[in-house]
Each structure stands twice: as C-alpha cells, then as structure tokens.
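As structure tokens, one chain now follows by itself in the form predicted alone.
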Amino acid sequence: MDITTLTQKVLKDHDRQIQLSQRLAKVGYNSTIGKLLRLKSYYKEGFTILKAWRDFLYIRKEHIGDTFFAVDHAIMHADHAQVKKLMQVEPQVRSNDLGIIRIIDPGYMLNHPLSLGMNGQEHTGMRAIFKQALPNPLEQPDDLGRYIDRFLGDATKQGKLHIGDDLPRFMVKILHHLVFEISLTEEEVTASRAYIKGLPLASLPNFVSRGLLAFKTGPILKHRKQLAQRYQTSPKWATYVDIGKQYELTPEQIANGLFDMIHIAGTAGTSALMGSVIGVLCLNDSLQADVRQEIENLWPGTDALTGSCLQQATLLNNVILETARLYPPVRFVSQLATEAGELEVSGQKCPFHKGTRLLGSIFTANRDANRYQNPDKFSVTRDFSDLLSWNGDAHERVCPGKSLSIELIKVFCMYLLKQHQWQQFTEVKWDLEKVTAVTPNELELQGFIAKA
C-alpha cells in the first residue's frame, strides 16, 4: 500500500474511532455490544499496525496531534511529556495486556495474569521477587563474562553470529542460568523461542488460539507448563517462595510471573536491544574504533573483568542508551483510566470511560523534537536523564531489570569486541514496518573467529 492510500485509510479509520466514542457512550463501554464494537475496531486497526506500525503512528501524530484513538478505542499518547507523565502515575492500574497487544485468550498465560499486568499487592510481591531474582551484574562480571565467552566460542565454531537467531537463544539460556541456576536443553530453548514468537496468538479468541490453532499453541503451552514446574526444582526456588508468602502469592503465580519476566521482558527485550547496539557499531566504524579503544584502556591484557571496568565504560554506556532511545525494544506502555473523562480530538469532544486503555508510544516519545535536538540523529552526547526506555526512572513502573539489561549488554560487547573479530557482515537494516522487536534481525557477522 502506498503512503497516500495508507494515510487516507489511517485517517478514515480514526474518524470511525471518534464516531465510536459516541456509540460507546450510548450502549455502554463494557456492555456486550460495546465490547464487540471495541473488538471489531481492535482487529481492524490491528491488521494495519501489523504491516505499518511506524507509519500508522506518525500519520495520526502529524495529522491529528499527539493524542488520538487507536486499536480498541484506546487513547494513544505520542509525545515525550505525555508518555513520561503516563508512566509516572501512581498507583497504576494495569490490565492483562502487552503494550498494544490485548491478551484476549488468558489460556496462553495458563490462566495467570501477565506479570506486567498485575496490580496491588500481587504486583508489589512479584516486583520484590524480581528484585531478588535479578543479580547485580557489577558484583561478579567476570563470571558473567565467562558464560558469554562460551557462547561466543560456539559462534566461532559455526563461523558466524546471527543477530535474530543466536542472540535470543543466548539470552533465554543465560537468564535461566542467572535466575534459577538451571541449564536449558536446545529443545527447551527452541520451545521458549516459539512461545515468544507466538505471543500475538494470545490476542485471538480462545476458540481460535487454542482451538483452530491448537497445532501451534498446544506444544508451546505444554512447554510453559513444564518449565514452570521445573522452576520449582531450582536451588533458588525456596527463597522466591518465602518472599511470595509475604504477599500471599502462590507457587504457581511466582513460577508464571518469572516465566513472563524471563521470556518477554528479558529475552525478547534485551536481545533486541543488544542486536541493535551491534548493528549501530557495525555501521559506524569510527564509533566502533572508539569503543574498542575504551575497552582496551579499561580492560587491558588478560586481567579479570571488574565492576569498576563496567562503571567506567561511559562511551559504551551512552551507545547503549542512545540505541535504546532510537530503537526501543519496548515500544508501548499501557495502563487503564481510573475514571471517566472527555478528550478533545480534531476539534471534537469525545467521552471516554473508566477502564479505557491509555497507551504511550515510547518510540515517538523518544524521537520528540521538543525533547531531543535532531531526534533522528545518533548522538552519544545527549542528556539521557529522562530517557523513557525501560519505562523511565524513579517510579513504580521502572523496569526492575534495567541495570542487568544495560550491564549485560556491556559485558557482551566487551567480550565481542576485545576477543573476537569478523571478516564481513550482511546488511544492517531495522525493520520499522512490521510490528516486531525493533532490531536488525537479519544481520549476520560472517567469518566470525576468536582473536589470536
């Protein structure tokens, strides 16, 4: 679809969203008819977003404004100030959704709430467990490095490192190692990857997701159930259960919450950002040379990698932050309106209801010209004090794995650049059309070997 046709369609569909606000006011937001109307809108716009999510956002932002309706009559915020404000509302009320993806079939989560959608004591309890489960990477970076070095050693045996295939497999392995001290088989890793790729299936009704598509969902749901049971054999399990008891969490809630954290936030998110960082360094020879020099200065010879080395790697740190700004692995934040209100869109006053989804577009907010000068240009000298990736900072919504994500990518890049090299690489391309993780998935480092 050419951009003119797409623009007409996106704007026409938004006119229908405005009309929908009036209809919902009459029939009831959560009435049977209201739910069906919202679901129809969700699927209709969903198909457009699947193919052209970035253009969808920017067409509405440029023609309608920084606030507009989207998908299931949710209110989308697209600028930095509004998304930051949305993130910092406390206490937040979340639903069982993943950004713009509505979890319509709860069976895909084994009928447990998505850890990102928990509220109240349940949410507080799972965050306490996450805090315990996620290690401080500055304390034993050399141990982490040795694990990474073994993975990179395997890549040298095949002579290549593929971003879209290899990094998620590595990430799901290392997170299970760090959180549970268990090793996954290659079959389990493949099944975990299938679970992540299949998440959009959860937005389909039960009879479709686990009925018509049972041949796809059946095996990966079986894997989730088996892995959640395996977690309870971990030497760290008793600690997690003790914390959970303080918040009246059951072992099943704990296991499934940790499954979500590892697979969705950890594996999908961190591996995507790591791939983007590698892509940025491949495209910018001078930046890569500067990062290599910083690594060599901080970590000379065969000395053990220390937390101090990581803390002093300021250039590499800023490369990661700027990459996260331009290519955020998590692109949308979601919560629910706690009261009804009225929204003015395109000169029209539109009522909205308590429980309406409030969405924040992190991608457009991170590229807001009112916050960042030359927002589409890569620059490591920016002020990153209120970067919205990892859900910002200093409030209840901030990602509990932020530090681990950043430092893990640092250690990975240090071992990658100091101890390995490659002869060439394939095209570095970020797919900003398909609604998948923003990372150069098809990038491959070829002729990948360890330095002599």
Second form
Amino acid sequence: MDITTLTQKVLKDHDRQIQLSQRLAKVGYNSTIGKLLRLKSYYKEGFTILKAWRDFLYIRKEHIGDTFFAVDHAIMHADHAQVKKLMQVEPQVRSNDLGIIRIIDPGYMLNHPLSLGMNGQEHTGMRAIFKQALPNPLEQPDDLGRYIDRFLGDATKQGKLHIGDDLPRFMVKILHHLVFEISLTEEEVTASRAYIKGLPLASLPNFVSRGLLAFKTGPILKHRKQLAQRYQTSPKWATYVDIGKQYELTPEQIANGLFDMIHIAGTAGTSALMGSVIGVLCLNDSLQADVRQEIENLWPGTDALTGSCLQQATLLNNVILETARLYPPVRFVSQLATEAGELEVSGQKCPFHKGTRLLGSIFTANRDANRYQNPDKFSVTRDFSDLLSWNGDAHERVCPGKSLSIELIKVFCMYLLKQHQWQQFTEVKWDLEKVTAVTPNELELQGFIAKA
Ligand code: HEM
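Would you generate the structure of this protein in the form predicted in complex with ligand HEM, following the form predicted alone above?
Full assembly next; the chain just shown is listed first.
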C-alpha cells in the first residue's frame, strides 16, 4: 500500500475509534457487544500494524498528536514524557497482554498468565523468583565468557555467524544454563524457537489457534509441557519452590513463569538487541575501532574477564544503550486505567472506561525530539539516565533482566572482537515495517574465524 493510501486508511480508522468511544459509552465497555466491537477494532488495526507498525504510529502521531486511540480502543501515548510517567505508576493494574498483543487464547501459555499480566501477591512472588533465578553478571563474568567462547568456537567451525538464526539459539541455551543448569538438545532449541516465533498465534481465537492451526500449535505446546517438567529436575528447582511457597505459587506457576521469562523476555529481547549492536558496529568502522581499543586496554592479556573490566567498559556500555534507544526490542508497554475519564483527541471529547488499556510506545518515545537532540542520529554521548527501553528504572515493573542482558552483550562483544574476525558481512538492514523483532535478522558475518 502506498503511503498516501495508508495515511487515509490509518486516519479513517481513527475516526472510527472516536465513534467507538461514544458507542461504548452507550452499550457498555464490558458488555458482550462492547467486547465484540473492541475485538473487531483490535483485529482491524492489528492487521495494519503487522505490516506497517512504524508508519501507523507516525501517521497518528503527526496528524492526531502524542495521544490517540489504537487497536482495542486502547489509549496510546507516544512521547517520552508521557510514556515515562505511565511506566512509573505504582501499583499498576495489568491484564494478560504482551505489550500491544492481547493474549486472546491463554491456552498457548497452558493457561498461565504472563508475569507481565499478573497483579498483587502473584506478581510479587514471580518477581522474587526472577530475582533469585537471574545471576549477577558482574560476580562471575568468566562463567559467561567460557560459555560464549564455546559458542563462538562452534560458529568458527561453520565459518559464519548469522544474526537471526544463531543468536536466539545461543540465548535460549545460555539462559537455561544460567537459570536451571540444564543443557538443551539441538531439537529442544529448535522447538523453543518455534514457540517464540509462534507467539502471535496466542492472539487468535481459541478455535483458530488450537483448532484450525492445531498442526502448528500442537507440537509447540507439547514442547512447553515437556520443558516445564524438565525444569523440576534442575538442581536449582527446590530453591524456586521454597520462594514460591511464601507467595502461594504452585510448581506449575513457577515453571511456566520461568519458561516465559527465558523464552519471551530473555531470548527474544536480548538476541534482538545483541544483533542490533553487532549491526551498528559493522556499519561504523571508527566506532568499532574505538570499542576494540577499549577492550584491548581493559583486557589486554589472556587473564579471566573480571566484573571490574565490564564496569569500566563505558564506551561499549553506551553503544549498547544507544542501540537500545534506537532499536528497542520491546516496543510497547501496557497497563489498565484504574478510573474512567475523558480524553480530548482531534478536538473531540471522548469518554473512556475504567479498565481501558493504556499503551506506551517506547519506539516513538525514544525518538522524541523534545527529549533527544537529533533523535534519529546514533550518539554515544547522550544522557541515558531515563532511557525507557528496559521499562525505565527504579520502579516495580522495571525489567528484572536489565543488568544481565547488558553485561551479557558486553561479554559477547568482548569475545567477538578480541578473539575473532570475519572477512565480510552481508547487508545490515533493520526491517521497521513488519512487526517482527527490530534487529538486522539477515545479517551474516562470513569467513568467521578465530584470530591467530
Ligand atoms: C537476560 C535477558 C532478559 C530477561 C531474563 C528479562 C526478563 C524480563 C521479565 C521476566 C520481565 C517481566 C517483569 C514483570 O513481569 O514484572 C521483563 C520485562 C521487561 N523487559 Fe526484560 N528481560 C531481559 C532482557 C530485556 C531486554 C534486552 C530488553 C530491552 C532492551 C527488555 C525490556 C523489558 C521491558 C520494556 C519490560 C517491561 C514490559 C512491560 O512491563 O510490559 N528486557 N523482562
């Protein structure tokens, strides 16, 4: 669809959202008809977003403003100040949503809500288990280093490192190693990747996702059940169960919560960001040379990598943060309005109900010219103190894997740049239209070998 036709469509659909607000006020937000109307709107706009998410956001932002309706009549905030404020609300009320994606068929998660959608004690309990499960990367970076070294060694045998294929496989493996001390077989890793790729299936009605598409969802769900069972044989399992008991969480809840933490939050997010960092370094020779120099200065010989080395790698740190600003792996956060209210959009007053979804668009907020000068330009000298990519900082819903993901990417880049080289790389391209992960998926480092 050309941009003029798309613009007309996106704006016309927003006019319908405004009419919908009046209709919902009459028929009731949670009445059967109200739910159906919102679902219709969710699928209608969802299809546009699937193919042109960035244009969708910017058309509404430029023509309507920083606050507009989207998908299931949710209120979307698109600027830095409002998204930051939204993230800091405490306590937050959540429903079972994955950012912009509504989990319409919870059976895809074996009827366990995502931790993102939990509230109260259940959420506090899952957070306590995440905290226990995720190691402090600064304490033993050498353990991470050895794991990464073996993985990169395997890539040298293939003579290539493929961003879209190899990094997610690596992340699934290392997170199972860190959280459960278990090794996955190659078949299990393939099945875990299929689970992650199949996530949009959870947004289809049950009769489609597990009826018509049972040939797809069946094997994926079987894998999830089997892994959740395997977790219970881990030497770390008893500790997780002990913590869970304090919050009345069952073993099934714990295993499923950790499955989602590893697969959805950990693997998808971190492999996408790691791929983007490698893409940025491939495109910018002088930045890559400076990062190499920093690594050489901090870690000159063959001694074990230390936490202090990682802490002093400030340039590499800023490369990771700036990449996360421009290419945030998580693009939307979601919570529910705790009170009804009224919103003025396009000069019209629109009532909204308690329970209306409030969405924050991290991608547009991160490129807000009121917060960042030359927002589309890559710069490692910015003030990153209120970066939104990990859901901000210092509040209850901040990403629990923030420090691990940053330090893991640092160690990965250190081993990659210090001990390996490649002859050439394929095109570095971020697909900012299809709503897949924001990473240069097709990038491949070719002629990949260990340095002599
Ligand atoms: C080791 C890797 C990672 C792990 C284990 C991890 C884990 C998690 C978990 C378990 C949550 C849910 C927290 C809750 O329910 O309260 C979460 C939330 C979040 N994570 Fe991560 N994460 C990782 C990497 C990343 C990366 C690389 C990014 C982006 C740069 C990221 C961004 C976010 C955001 C924005 C949220 C909040 C989502 C929301 O509240 O809707 N995470 N993470």
